[in-house]
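Just one chain follows, in the form predicted alone, and it is written as structure tokens.
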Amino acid sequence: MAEHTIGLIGCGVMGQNLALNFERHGYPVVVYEADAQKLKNYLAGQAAGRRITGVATLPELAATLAAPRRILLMVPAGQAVDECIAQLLPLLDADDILIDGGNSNYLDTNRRAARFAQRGLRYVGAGISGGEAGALRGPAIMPGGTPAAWADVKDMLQAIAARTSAGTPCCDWVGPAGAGHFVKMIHNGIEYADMQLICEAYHLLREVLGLSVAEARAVFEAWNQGELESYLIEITGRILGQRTADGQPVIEQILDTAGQKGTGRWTALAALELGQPVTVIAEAVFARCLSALQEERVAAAAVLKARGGAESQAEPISAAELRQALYAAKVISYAQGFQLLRAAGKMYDWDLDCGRIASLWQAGCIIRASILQPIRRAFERDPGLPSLLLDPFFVEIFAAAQPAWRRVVATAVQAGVPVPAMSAALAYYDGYRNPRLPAHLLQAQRDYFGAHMYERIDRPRGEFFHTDWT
């Protein structure tokens, strides 16, 4: 046996840096790639002086491993995962531990660490964010999957994970079967509808506000230093900054069509799974959606005209107003986030613990942001809290953001600039603010047409009636 006390499958730049990670921090690491020359290329690169060596099978991978064999799986999510369990599992002995740190479904790791177990092995399904930076540098790592597999595993994820100001890794065991996964796949969903707000924020400060992409940048910074500092602030005030060879901006070359790899739509299914109104998010996947359709949008630019516009607007919104409205929208989107966390962990039985969770976010992670103070507190001061909504602190949040929130989302109706996203938080607000909703309604016609039944507001809850209403 050599020294090696990891493995690690799968040399794209993320493996790649987590390799470089785990070796800077006392873990030696041996690699495996099916593309040898990319492979060959890493070692006599980055890896090169470094106690990190390749192996040309996985059957030379397991034989380099001492018992209880830790082998990382850095492989695209679904088919490609399936595939080297299969290569892999004859090759595993009991103990044995495999931690996919890739993107995949919560569902099917919950069918893996299932698989696992019935063969005595270990499964970790370890969501990882970060980017290749945060790879690289330290990285949140959300970990769940056999509970069992956590005290062989936890010192040298926790090593290379980011460390809160206070010194906390942002790595800690999030629950069994598919919950680290699950997490992850939340903490995308927030990133999808935190990305959206600040670009429909970048839109009226272009659009309605008239300012050019310097100035807005300026704004951008100035927000980076108060209630919105966070690391997707920071960049978006970078990314306005840059300018071409000949002196203009690079955001005004970029084609307007927004790709995505998958969880930010997986998380409004699972939303719609567990009924859960995850608006926010689910308005994020589909503002992707629609910039797809640049050509029909292009095409339609000329036919479908706007009543109205910014100038029609007596008193136009200000910075001001619109910070306050990305605030309070911001809020919103994380609230139905640990909404969805709540009900996930009552359908799987899974404990999580909302609170150390946002502490897990708070470096190294995409939507690291100073917002996730309070909310850690918020469910410290109440870990059974419903909703970030009704915590005292967030209650003086929307109660002194509301003016401005609402002028800024009139306002961009009037001119006809989008903000799918910002003005679904509003409306989730005020329904989830609002004692009686016109759902009565619907239930009548449901009952109209189908006979569906319908419960009274002079009778206990579970009683049903029905109404020939012909």
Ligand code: 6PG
Contents of the next structure:
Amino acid sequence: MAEHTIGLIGCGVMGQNLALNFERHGYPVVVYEADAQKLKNYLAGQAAGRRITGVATLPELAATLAAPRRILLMVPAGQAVDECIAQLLPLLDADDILIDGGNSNYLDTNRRAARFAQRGLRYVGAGISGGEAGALRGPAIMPGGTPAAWADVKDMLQAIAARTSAGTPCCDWVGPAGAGHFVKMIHNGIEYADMQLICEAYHLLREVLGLSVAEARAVFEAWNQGELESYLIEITGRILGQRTADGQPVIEQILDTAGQKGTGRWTALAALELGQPVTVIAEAVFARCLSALQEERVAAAAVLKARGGAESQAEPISAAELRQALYAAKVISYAQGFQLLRAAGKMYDWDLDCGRIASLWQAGCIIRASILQPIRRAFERDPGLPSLLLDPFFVEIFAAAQPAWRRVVATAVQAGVPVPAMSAALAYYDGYRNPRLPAHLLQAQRDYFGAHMYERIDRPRGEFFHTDWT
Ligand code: 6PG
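Mind pulling up the form predicted together with the ligand next to the form predicted alone we just looked at?
Below, the chain from earlier opens the complete complex, with every other chain and molecule after it.
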């Protein structure tokens, strides 16, 4: 059992559970929390009888820890992290390590890591996924930082992490500086897409297949036994089974307006900045934004009607077809997420191992799912795979799922049920497999109004031409 005491800053639910997890694995924890009452309650409650102690100030925390200090920061991402760092920096000595375990933006982590390096200190930006339960029982951890920092935090982080069924810890060094938080951001982007796709499938089960909440629950429970098996499908079934005291489904009482803290939006922004078509995650973010216009939607519903009896013309679809559509669209969102990881790896010179990243997500985290096994195998077979879509396993999946996927999207369009993520996934699939997109016309338009020039199909790339269109 390890004995190196860990410092923890921030006694929110994640921090509390991570401390319990560390202590259970042989690491005593000293906690600093600005809210003295909160700390007192924790120490007298869950932490009672354990080697978890509290300090009232940051200087006390620094004085308690042996060199090199290992401090885990669990405060809300953004300004709170910078404020904490400002207070902490004068108290640290060479080689001390600060681990930011929050959902920090990777650009902030890049900046903070550089600042620490200048002072001979070490900074680890570690994405941690799994919510409260994961923090306690074993989260997935995605650390980024210098290899030397990783060597000193590897044992303690891997000790508390979840493990795959093969016993591999869902925690490994992913790359320098902000790489860990970038990987966590992509995890969250995929989480957004997964959740939106599930919501679209639920909407279709209810509106097109006409199922009750209880019947839809049974469908999700059945889906969780097959290739869609995942934490998010599992909790969806449980959510649909939850009843109020008077027997009504709780789901029916929840306002249809989605919140978001920003990681999905950051993924979409990174995709735009790196020029990557990460359409499913972006649509999932926009779907949350549209849901948030709740009052406007209610007013619009009275004015904007589906015309031409579209609902009645909708082709019947089966739950089995919906399952295939959901699976295919889900693979597209993972493929896009990995494509963005690849692009960031090139941009920032991070040597990201996509197979290992897939295995980090196999347990402990919110997007844990059976599908991560074939994804991991695809990247192990070919570490340079340009897209998951081209892996032979997934080529077959798409071939089999395509008829159902097209029918589901077509039916949703006819019925007037919005499926932005599922249809964006299909449009991406059709775009990616198309050898000649109408971008030649687009180039002509650009050349027409702005003399932006175009390349020709019969000349080498890089030679540009202009037509005098008028
Ligand atoms: C996780 C979750 C976690 C958190 C999200 C929620 O991996 O454990 O992703 O990080 O629940 O930040 O994000 P939104 O509030 O944006 O949905």
